[in-house]
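Shown here is one chain on its own, the form predicted alone, set out as structure tokens.
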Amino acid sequence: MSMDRREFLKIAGLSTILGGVGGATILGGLRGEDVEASDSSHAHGNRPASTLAMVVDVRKFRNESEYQRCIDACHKVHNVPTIENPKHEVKWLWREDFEHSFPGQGHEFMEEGVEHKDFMLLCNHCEKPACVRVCPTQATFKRKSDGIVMMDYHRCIGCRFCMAACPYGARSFNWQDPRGFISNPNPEFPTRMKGVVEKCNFCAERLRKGLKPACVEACRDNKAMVFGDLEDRNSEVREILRTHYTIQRKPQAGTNPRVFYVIGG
């Protein structure tokens, strides 16, 4: 971006002074999302107003094109660069096999169809995110209003502590200027710069407009990915969790992921 840090801090300070819609819009445009909502307006006692989560039903992905449609939708909306060098790859949504998705959770009698299935992976937006705990600048933070783990690209200093702490490999580092690898960029979402970490944000900017995450919208025909509020007993995600056995990635890490997988049954 052409705006330097000093200009950003001036605008951020102005938005705080204004305290109204205009200020939030300015800051939201820079961060890709609005500022953290106050606890008092979004909390029910000690519980959050909502806890947003994703359920991925791997049984409903029938072919490679269905995976790719979801990945492309996510990456296009968020200006994720397409870099062929795997060492410099940037990904918000990607496919992986069972062994690498759920290490140590398989066994020799597991259904063969599951063992050889691809799984859709993304940031887990954990209840206890290790990435937030280690970030020295609060560039990554968890929203109290809904549990989404966000990134403030302007605060990121590229130390990559968050990448080291994340048990799921859900963060990417921009080793090169990503803007040179984006075709037809989406003007409604900020591009990043060299030296910045990025990841899935549960489409926070779309949720603000009343839209579903791009990946969920892309697979609406087969409902392979479902998004909703864990605090709402009548939500679709709660219904799936009640009626299907689901697993999470690396439960031993103790982060309590908010992405659940239906793998059989």
Contents of the next structure:
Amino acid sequence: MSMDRREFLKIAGLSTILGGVGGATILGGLRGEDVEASDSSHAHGNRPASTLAMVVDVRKFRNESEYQRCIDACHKVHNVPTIENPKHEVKWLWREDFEHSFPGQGHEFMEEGVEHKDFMLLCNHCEKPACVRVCPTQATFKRKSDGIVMMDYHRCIGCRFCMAACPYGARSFNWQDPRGFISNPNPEFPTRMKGVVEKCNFCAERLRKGLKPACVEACRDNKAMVFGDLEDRNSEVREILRTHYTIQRKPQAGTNPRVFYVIGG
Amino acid sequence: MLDKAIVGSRTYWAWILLLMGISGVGVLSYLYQFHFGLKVTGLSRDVSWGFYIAQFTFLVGVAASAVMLVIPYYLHDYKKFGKIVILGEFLAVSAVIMCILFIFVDLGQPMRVMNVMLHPTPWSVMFWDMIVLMGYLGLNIFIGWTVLAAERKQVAPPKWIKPFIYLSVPWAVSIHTVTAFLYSGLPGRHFWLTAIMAPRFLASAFAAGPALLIILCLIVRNVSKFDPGKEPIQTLAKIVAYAMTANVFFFLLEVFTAFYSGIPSHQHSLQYLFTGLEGHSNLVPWMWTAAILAFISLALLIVPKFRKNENILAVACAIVFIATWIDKGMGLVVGGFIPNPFERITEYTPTLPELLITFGVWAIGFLVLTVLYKVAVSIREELG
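Please give the other form, namely the form predicted in complex with the partner chain, since only the form predicted alone has been shown so far.
Then the entire complex follows, led off by the chain already shown.
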């Protein structure tokens, strides 16, 4: 179903009050496929109604503070703990150089600008996510309505199979209670407990309010991170993908990442 | 029949107390880990599975190896195994219990373990691993107990147990195949992404399990009046010899593919394990120990003169056990995480709490094994 639950209940509730047609809405909703079919009528063939994606234009990051502003915005709004020990570190959005972002894709004579550039890394919200495939409890799952790979922190048993499966190292585990490592927690977003896995959620909670992802908003001046719907031909992400040469991380893994990088030119 | 386990010599009780003591230390260490989280282990963001999962993987193999007694005895009517088939089944029971405990102590949120059953997920290999391990545990307890009870009354085992016994054969293969699939189905881990993983697992299992069983038979002969007999031990020794040969052969196939193809990502883990990578070489001494021991064990097992000498055979079996434990435990699990998906290297060393918890689980396993063997052996002694 491409409507989210909250939205569906709102509409159903409202229509019950207004015209008593709520029953019909609920029945339609329960049948599910009707809504799916009508919603995807504008999409092509089997494609979902919407597929959210990110384009990172690394040319536009000019200095360290521009990266840091995005990272801070993300980590702040999601109560990501700041843990110094790299072994226990938790990160949703971070920097990495070309060699380690795209292992095996560089060479010794490559352009220095790209070679020494830092890339923004995050969960790729893959079309075929290996983490979702392996999770034994569906604590990580792919949202049908927009393709976001979500986490249910209350269902995760902490087996870390998803961490072994993710080809992008995008997942962090809470090796300890993270709450002591968050200064000024954001009360609008849950903190996590020890023993569960977490990662970028494409700001699902902000999208629901009609806001852009925190990192995208933080770099709105240089537009280094652009977010949008791949199913919408006229979206900004489609426009950039159409007009620039972009690469994905480890395309050979068969996951079809939804984060794209503009690297030069 | 359990009453047999509560009467025993001083040595028996001293052994039981020792195991209880070690498991007690393990339980206390686990409470410490439970309270502070898995940060008390040596695990990290990059090496997110370690010593616990290594033991789990190795012990699934030990459990599966009971089939090496069941096939000859029940399918080929090899009567000589009649006396020891129960020892194989009970070894499987204790090994599976250890497997389950090792998974449990590895969980970040162990209180939620039932979520695996509450939200059954057929596309997750871990879900199937749980099914096959639970099933195999049930089958072996059920078959072992029924056959032993019949033997005690000196009657033939009931006919209806046969289908369960036949079922246990493919089931044993399945537990290790599914466990191999946990690793070989992951897209980003080059060291594990190999079709030969399951055969390699089975080969090392059929070497390590029967090797342990030979040692256990020799111990049983020394501490009780029950003698498993020379011939079944020799047959087991041949099984170990063939399986260990296949195991080493499969490993060399991996080495060939990685280095002749020249694909760096296929070589990195092997390089890390055997030569060290970019100055990181924690596991190198361990892996060479495993490799050298493996070749020594082959020499001792293949030459009939050595194999037929039970003292040498015992040494060879101990060597097989240690070599496969290093290779399939730490080598396989930790090697798969190094280098990480960014091709950076984070090394791993288990910590003291991690070791104590691990010893604790092994002690619980041996406690179960001792009690089950005590029952089986006492009944054999009674019957003379």
